[in-house]
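Presented as structure tokens, the chain that follows is alone, the form predicted on its own.
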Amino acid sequence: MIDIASQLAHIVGERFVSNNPEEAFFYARDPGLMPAHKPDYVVVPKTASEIQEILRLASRERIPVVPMGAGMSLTGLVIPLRGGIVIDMKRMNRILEVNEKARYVIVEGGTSHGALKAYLDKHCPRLRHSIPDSPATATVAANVMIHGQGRLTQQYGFNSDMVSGLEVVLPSGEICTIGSCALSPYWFSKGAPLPDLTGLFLGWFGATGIITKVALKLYPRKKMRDVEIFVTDRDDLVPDMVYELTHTEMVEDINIFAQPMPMIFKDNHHITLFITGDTDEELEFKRKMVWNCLDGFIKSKDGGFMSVPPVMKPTLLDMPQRSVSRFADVKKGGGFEYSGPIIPVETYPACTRKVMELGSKYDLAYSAMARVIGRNHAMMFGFAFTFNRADPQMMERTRKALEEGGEFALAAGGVFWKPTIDEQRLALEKMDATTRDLMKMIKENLDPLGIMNPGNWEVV
């Protein structure tokens, strides 16, 4: 019988793989809400040759492989349902080439938002990418891979339309390259004018392949940073309230908050908008851009400007916003999950009123927050509760409210973003036969042994 940890071993070195309980019950979880699932091998590679290797063995001995990068997707994404070898990314953290004047950067499939913001600080003061508010610790590779938002999706999209290529080992352990930089030294474009194939990666959770190298559009680095926050009693008027703001074109980004604590939020739902320049009267004129478009909101009485004191500046203008995470502990129980689908920015006012009536139901903590998708194309929103892990009722409750928000979104017309297992086996239900049949056949084509990622994007 085959030795696989020794096998392992001799790909990677034996300080970086583990068969021990300390390692299996770290990786068996995230900070979510699933139950854990222990893997049978923790590997961490350096290089993507390593990783065709540990594939080629996965291959010929039927292991179930999966992918990691910080593990923060909250939904049990990286959680090795079925046992089989995680392979942790974090030793594949190079910043490998930037590019200034093409404006995008090259690096591991391990490297950190963190990493990368600071990087460009000190390297490249006038560019910047589109920062999450995740804990930096969380990857570049992983966040496009569930398509991320960040700092600048109000203005780009999602972060996986930052993508401008991808390498990524198939599970034959083959390498292959994504875009432009598969006929040119270049990393300029992951599709057009080609056919562009990173939606074969893209969404699938590591389920038809491992990113080894992502190239990212990086953009204008302004001198200049404000925040304003426009206050509202009016849900119903949010999505009106946001149409005009993304129409002038002037924010960066747009951020919606609702909840009941503390009590100087209650009732209300503050819509938190970023501007940018680099020079006084630039901000001058986008601020006045900004309030014009809502004067008519303000003469109403239907919503005004909150002064914000500068003391609380550098906290909503930290990225990432530290609050977000202090918030996922306000329970003091180390649990946090939110069912965050994306949705038409008209449903805004029914998804609100759904995530207070599911705090009050079931007795939780809970946030509604939301962030607009391009010019007002879509938004995320978050249906968001916060538990504490010694209470295993308040844990059924939350998992309960999380359900009942994620079934009320999909038939509001929402889509599932980083679903967990459950709400990808809804979203399959609804999903057009055709289309879960092209899934289908995408992934038995890429992965015909079923070893990747598995019980994910799992069409039967």
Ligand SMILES: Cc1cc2nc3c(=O)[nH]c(=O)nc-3n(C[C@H](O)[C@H](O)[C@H](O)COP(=O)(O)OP(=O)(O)OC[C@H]3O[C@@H](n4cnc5c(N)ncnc54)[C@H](O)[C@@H]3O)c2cc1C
The other form holds:
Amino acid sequence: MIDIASQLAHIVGERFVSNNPEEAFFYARDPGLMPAHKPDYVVVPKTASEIQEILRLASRERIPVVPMGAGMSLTGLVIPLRGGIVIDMKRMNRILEVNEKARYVIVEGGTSHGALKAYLDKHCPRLRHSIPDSPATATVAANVMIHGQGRLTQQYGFNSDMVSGLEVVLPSGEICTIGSCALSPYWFSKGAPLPDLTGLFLGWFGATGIITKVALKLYPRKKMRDVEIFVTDRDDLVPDMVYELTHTEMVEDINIFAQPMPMIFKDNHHITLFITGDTDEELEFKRKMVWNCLDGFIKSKDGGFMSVPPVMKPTLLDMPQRSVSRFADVKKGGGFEYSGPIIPVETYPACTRKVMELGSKYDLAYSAMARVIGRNHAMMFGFAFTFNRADPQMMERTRKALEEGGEFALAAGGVFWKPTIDEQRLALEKMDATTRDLMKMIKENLDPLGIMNPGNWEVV
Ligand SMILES: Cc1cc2nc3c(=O)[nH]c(=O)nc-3n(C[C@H](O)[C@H](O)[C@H](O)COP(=O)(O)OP(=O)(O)OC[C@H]3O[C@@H](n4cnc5c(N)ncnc54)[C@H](O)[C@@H]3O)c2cc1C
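Shown: the form predicted on its own; wanted: the form predicted in complex with the ligand:
Then the entire complex follows, led off by the chain already shown.
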């Protein structure tokens, strides 16, 4: 019988492979609510060719493989449901190239958003990327893999829409480039004018290949950035307000939150607007456009701008914004999870009422938090709850509340985002049968042995 641990050590070096119980304990879980399952081995490769060799070994020996970034997606997507090898990508963290004029960056598959932001702050102060509000350790590759959203999503769509090229190791161990980089030294486009093959990988949770390089579009960074908050108690008018705001094309990012704590927030919806400019004039012009577009709602006494207290501003302008993580500590025990379906903006009122109903039904502290995607094209709606990890009953209540919230959003016309295994099953059941067959065909062709992140997007 072959000794897998020594084969892995031969590939990555002894220090970077482990089957110790302590390590297996940590890599068996993520910070969310999904049940743990231990891997047999953890490896931390440094190069794409090491990943190629790991996948060849896994194919030969039929061992499951789960790629992992920071493990912050919360919904169990990095939990090795059938054991096998967890590939921790963190050592592949180099920023390989910035093309300042064409505004893109190429990073390795384990580079974190925090590291990319720090690099751009220091070396390319006129450029920025769409940073999500996840902890700064979250990786760029995993974020686009799960179609994440960030600070520029209202303007440019999902973070995955901003990908301009990929390098992927296929389950067979072959390596390929996707996009303009497949035939040009420039990584300016993920597809057009060629067929867009990124869809074979993005959204698949590593079940069709491992991303070893990502090119991401960068955008102009303005010198100034400010925040305004429009407050309303009319949830039914929020979609119209967002429609007017997106019509101005003056706002960088629109987030909405509704939560009962602190008391001052109760029963209100806070539309948080981020505005940028290179000069005072530009900033003020944009601010005026934003104020004017909501004039009608102010006149009808359906809402108004609140003055943002100076102590609150730095928190709101922080990138990533840490207030979401702090929400986890509202209840003793520090647990936090959200189900974040992508919904039509018009269903915001129904979803907000649902999160409040679930909060009181399951006796949980809740927050409804939304981010506008594109020019009102959709919205990520977070049914967010906090819980005490030391209280199993409370965790079970949270699980139920999240499940009900996700199913409600699905019935209302939304689509799960970073779905749990159960949500993936529900989505596959509801999906057009021919689309499902197409997914099956893709999965079976790319991963005929079914070794890649098994359990995920498994079409039976
Ligand atoms: C407080 C908080 C706030 C958050 N706010 C946001 C937000 O504003 N926007 C947002 O988008 N998300 C947010 N998230 C969710 C999540 O943290 C991010 O989406 C994050 O980018 C996930 O990255 P990760 O490296 O942790 O992914 P992981 O959990 O490690 O991986 C996610 C998936 O990608 C796969 N994967 C990982 N690396 C690779 C690779 N190289 N190749 C192939 N597959 C791979 C994994 O197998 C898994 O299926 C938030 C989370 C928290 C806890």
